[in-house]
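Just one chain is shown here, as structure tokens, and it is the form predicted on its own.
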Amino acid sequence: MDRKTFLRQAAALGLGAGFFTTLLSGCSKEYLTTLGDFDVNFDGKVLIIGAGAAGLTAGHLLRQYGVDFEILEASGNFGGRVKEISDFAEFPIDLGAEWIHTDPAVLSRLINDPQVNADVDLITYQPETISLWKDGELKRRNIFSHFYSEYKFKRTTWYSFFADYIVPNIADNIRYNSPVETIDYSGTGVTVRTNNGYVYTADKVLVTVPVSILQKGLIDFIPGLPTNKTDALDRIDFPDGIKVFISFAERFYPDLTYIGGLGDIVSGDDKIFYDAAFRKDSPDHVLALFNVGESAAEYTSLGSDEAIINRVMEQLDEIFDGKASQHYQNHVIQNWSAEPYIQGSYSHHGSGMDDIISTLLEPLDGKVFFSGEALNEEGNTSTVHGAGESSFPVVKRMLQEV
């Protein structure tokens, strides 16, 4: 069954398309990220703004090509929307990005070194029991187990991948707790100021922050961003996002429970409860909530983790006849909308996606460049590998142009 046929049949059976559209993104063509040999015409310094997947990958590439660089990270840790907690369950938990939405060979391509093998233990993520909660009724939809399959980490995480293969080579170049306030490219070089009073200078700057930060004007550009860029930014939706992990004494839930119906095809909301321990070979029972879109505001706007978990537990008790409260043990909440340097989930592009991306990728005066999950030219937006891949052509352009 092709992708469009699958989505039509999903709609006919009452499953929203938003979640499956994202998960099936691996069906798109692969993006060959290897830079290969080319003439490096740049011998100056680069400042990278943001130590998420795009920024870390860019630093990794610059190190491989012997270019001087620093990474300014607003928070106290690397990863951006890639985040791990290791003491909640018997296996590490991905509080942020979790799935590998493409062929796992992408891990080696991100490393960009034929001498290094990304030896990572993966699982095939193909839920066997799938249900739909709609109009107060839990309906089985196991038929979809035959049409959906991708990959997840088994004993590690996306965060661990970067920690093991990317960060060790560039750790000394990362400056933490350095939120950028101003990028001044009016002179011969670029001057960057952080809110703690530090000033950095470079020949070129690569901005990899979430588009939400640019949309809200939290970084001041001198001169200001051109109108075509601000208009392009306004055409990207960056909705609320939250993940909640709950450990239970017993398992009472299917592999995947989708919340919603036909309306989600229009709204693009993704709201699922899923078995986070699926094929992890773990004795723990961990159920997770993944919610991105307008509906996520139901939780993100509550103001406290206590209010959020109470609302989630109420809903789980309704769906599973009170078994959630009966078997509850512990929980952890990651409210991405409340993170000051993220403020949401990930990009959702509407019509004119290619035009939006090409406009935002165009550098400012040949000195300020952009990359990130929202700016992947090959259609792999909204993904970790897409964020990393987006830095490859940008870094090459930076190093080729004088």
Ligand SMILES: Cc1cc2nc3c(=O)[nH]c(=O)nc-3n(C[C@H](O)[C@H](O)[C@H](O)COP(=O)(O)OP(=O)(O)OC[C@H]3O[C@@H](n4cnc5c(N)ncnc54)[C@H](O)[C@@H]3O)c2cc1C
The other form holds:
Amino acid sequence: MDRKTFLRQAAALGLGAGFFTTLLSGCSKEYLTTLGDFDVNFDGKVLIIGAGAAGLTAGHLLRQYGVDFEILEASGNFGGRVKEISDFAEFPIDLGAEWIHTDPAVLSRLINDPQVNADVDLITYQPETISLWKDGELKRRNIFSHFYSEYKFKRTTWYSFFADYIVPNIADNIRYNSPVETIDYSGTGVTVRTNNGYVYTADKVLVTVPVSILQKGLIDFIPGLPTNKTDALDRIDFPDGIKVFISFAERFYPDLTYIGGLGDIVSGDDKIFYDAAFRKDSPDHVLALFNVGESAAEYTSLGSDEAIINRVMEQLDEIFDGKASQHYQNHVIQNWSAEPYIQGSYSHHGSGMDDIISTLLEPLDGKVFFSGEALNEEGNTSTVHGAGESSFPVVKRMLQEV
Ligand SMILES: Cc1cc2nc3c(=O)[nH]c(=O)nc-3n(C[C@H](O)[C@H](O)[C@H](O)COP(=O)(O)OP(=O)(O)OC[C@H]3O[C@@H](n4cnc5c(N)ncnc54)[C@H](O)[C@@H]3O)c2cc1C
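Please show me the structure of the same protein in the form predicted together with this ligand, now that we have looked at it in the form predicted on its own.
Below: every chain and molecule of the assembly, starting with the one above.
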């Protein structure tokens, strides 16, 4: 079942949005185990475009298999939609991906090394106090608690997972501030040009940029992308996304507050206020807004961080009787729609998800390959672990095909 069909059916049953994510992870197919032993028939060079979860994992695998590679990253840091801020509260905060929407054993699987286990302290994320804000009323919905079964990092983040376990093996091979503009695969190898005038050549290229970048034609492929790929790209939604963290002197909110009626989620919208300090054993009180979907434009289109925080505070004051303004201390805004190399949140596939993914995964001329959160053939799309895992079969294919 694809995400939208699931959301529609769940909405029809009167269930809440964030909680769907939990169930969605249960809908996914089997996870990949380690890449294992296989014959490597490739001794050339690979260029990876993008240093998010998919690109970093791909580089890590190539290093493990002794293959020459470089990662070209447009921004000045690794992680992509995995990003942290460590000086906002007493605990580090995930400005992008935050939950582990699956069995945490996936962390060790991403490391792909039986000698190394991800040794991280986790929280079972099962909010106890849950409310629904609709038609000017805050209604208790603690019953939703029973449907949660996901995890969060306790004193670390998704970002520090990559920083600790993946990046040290590949740090020397990442070229930052290198936005790729052209991928020319018309010759025997592939030539890649960045907007700062650098030219890189390789035998194979792995493209891991967000689908928004491909949809908007921000990378020029020579020859151009075939129409079956551009049609498949057009069938993926990549809606707006924003997170806002606000620290307060006192805690006046439940663990989780859904905004809007159950009908609002039919469009795949997720809009919640949640206690970001939940089970972190911290003295700090941090409330966060998570909004992904069409409704996020309410904030992302406002044009300035000041307008965004004013809007959020206005809403919180309405919901919690002015307590937000009374206890406000500080805030940080992460507007993912305004990030030039992300331009949105994450993929929502329409009907025919398997078909869309298999079309996009097909390499161009045996030289240009694709992976990333939108392209997990096991169905674990829109997640960090899904992005990382999407690179496993693609790397194997790159190394097996001559
Ligand atoms: C608000 C929000 C909340 C989320 N919450 C969760 C969660 O709780 N749990 C979860 O599992 N997932 C969550 N996700 C989804 C998760 O973050 C993504 O699915 C995953 O991180 C995507 O990884 P990726 O490698 O496919 O893409 P990205 O992380 O986007 O990496 C792609 C990289 O390509 C780079 N790039 C772009 N253009 C170019 C170019 N022209 N040249 C070179 N480099 C380029 C980008 O800078 C970026 O670093 C969330 C996402 C958002 C936005």
